[in-house]
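Single chain ahead, by itself, as structure tokens, in the form predicted on its own.
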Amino acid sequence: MDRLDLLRIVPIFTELDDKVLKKIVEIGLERKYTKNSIVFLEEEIGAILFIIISGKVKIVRTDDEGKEVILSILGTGDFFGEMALLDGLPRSATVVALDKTELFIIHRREFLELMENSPQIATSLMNELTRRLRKANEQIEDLSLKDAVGRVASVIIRLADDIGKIRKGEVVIEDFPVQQDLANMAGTSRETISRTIHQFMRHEYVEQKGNTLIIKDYEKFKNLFS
């Protein structure tokens, strides 16, 4: 993807004109990661903003028992690493490449200069952080109040919103996560994931073709499980 086209779809840069976007292209660097490689670890000191050019990453934390909890899966145009960039504190989570991934990076000093010269970036960043906070609150509510089927459905809806593609009322989720990753997102077991997805398939809510999941009537599915 052309770097200008990439930046145009990044939420915090959508209001910028091409002159500023070209400046960002000039100051940014690119890094490539192989599948399952670690981008950074929780508690590392970080001073870089990451934007996904291609591929996907998962944002994970480890609970007190050493179990991995997946907070989010991000794809092309998404960004991460902004919290440590702003407050200078250690990273709050670990980021792992789910497949071959290319990232566009901006160092802290350059990013802070960008915000100073283009205040709309700060406004857009605040709006995006607020959206993510609301989403995190919804995830906490899902995990604490819903049963296993509801939690699995919520994870599927979240993936549909984050990385799905809408096609005539259907939502296609390509590179659907493996069952263990889904279990780590829903706070349940692989067996529950398998059983619940097969239940959804029997009711014809979803269809699975290899590693692609299709939600056949997305609005109906959301209304049933949101």
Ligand code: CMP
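Owing to the predicted nature of the structure, the values given are computational and were not obtained by experimental measurement. Residue numbers count along the first chain shown, from 1. Rigid core: the largest C-alpha set superposing within 1.5 Å between the two forms. Only residues modelled in both forms are compared. What changes on going to the form predicted in complex with this ligand:
Under a 2 Å criterion for C-alpha shift, the lone consecutive stretch of 3+ residues that differs between these two forms after core superposition lies at 63 to 66.
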Contents of the next structure:
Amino acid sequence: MDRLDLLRIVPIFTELDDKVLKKIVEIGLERKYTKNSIVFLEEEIGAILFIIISGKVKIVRTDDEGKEVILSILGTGDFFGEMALLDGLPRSATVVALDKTELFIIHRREFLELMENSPQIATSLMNELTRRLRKANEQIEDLSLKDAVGRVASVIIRLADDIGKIRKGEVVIEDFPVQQDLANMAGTSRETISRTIHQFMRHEYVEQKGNTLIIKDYEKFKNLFS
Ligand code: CMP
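We have the form predicted on its own; now please give the form predicted in complex with this ligand.
Next comes the full complex, and the chain you just saw is listed first.
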């Protein structure tokens, strides 16, 4: 994707005019990551903001035994790394490339300067952080109040909203995560994921073709499970 077109879809830059966007293209650098490589680890010190040019990353927290919970999966146009950049504390989570991924990076000093010159970046940033907090609140509710089937359904709905494509009432999720990643998103086991998705397929709520998942009637599925 052309860098200027990419920056136009980044939530924190959508309000900016082309002159400022061109400047951002100039100050940014690009980095390439292979599938499954680590972008950075939780607790590392870092002062860089990352924007996804292509590919996907997962944001994870891991416990001492290596068990992980996936907080979010981000794709083209999404940004991450703003938290350590803003508060100066260590990285709050680990970020891993799920595919071959290209990232656009901006250093702290340059990002703060941009924000000073274009205060609408700060407003858009607050909007996006608020959106993420709302989603995190929904996740807390799901994890603490729903049973395993409800949690798996919630993860599917979240993926549909984030990366799904709507087609005549159906939602198509390409690159549907592998079962272990789904388990780490839903706070359950890989076996429960497998069993629940088969149950959804038997009820004809969903269909799976390779790594594409189709929700047959999205409104109905949402009404049943949210
Ligand atoms: P930072 O703490 O610098 O490094 C990890 C990044 O993951 C963090 O900045 C955010 O960009 C991102 N992140 C942390 N928690 C969440 C979440 N709940 N949803 C989406 N992104 C998150």
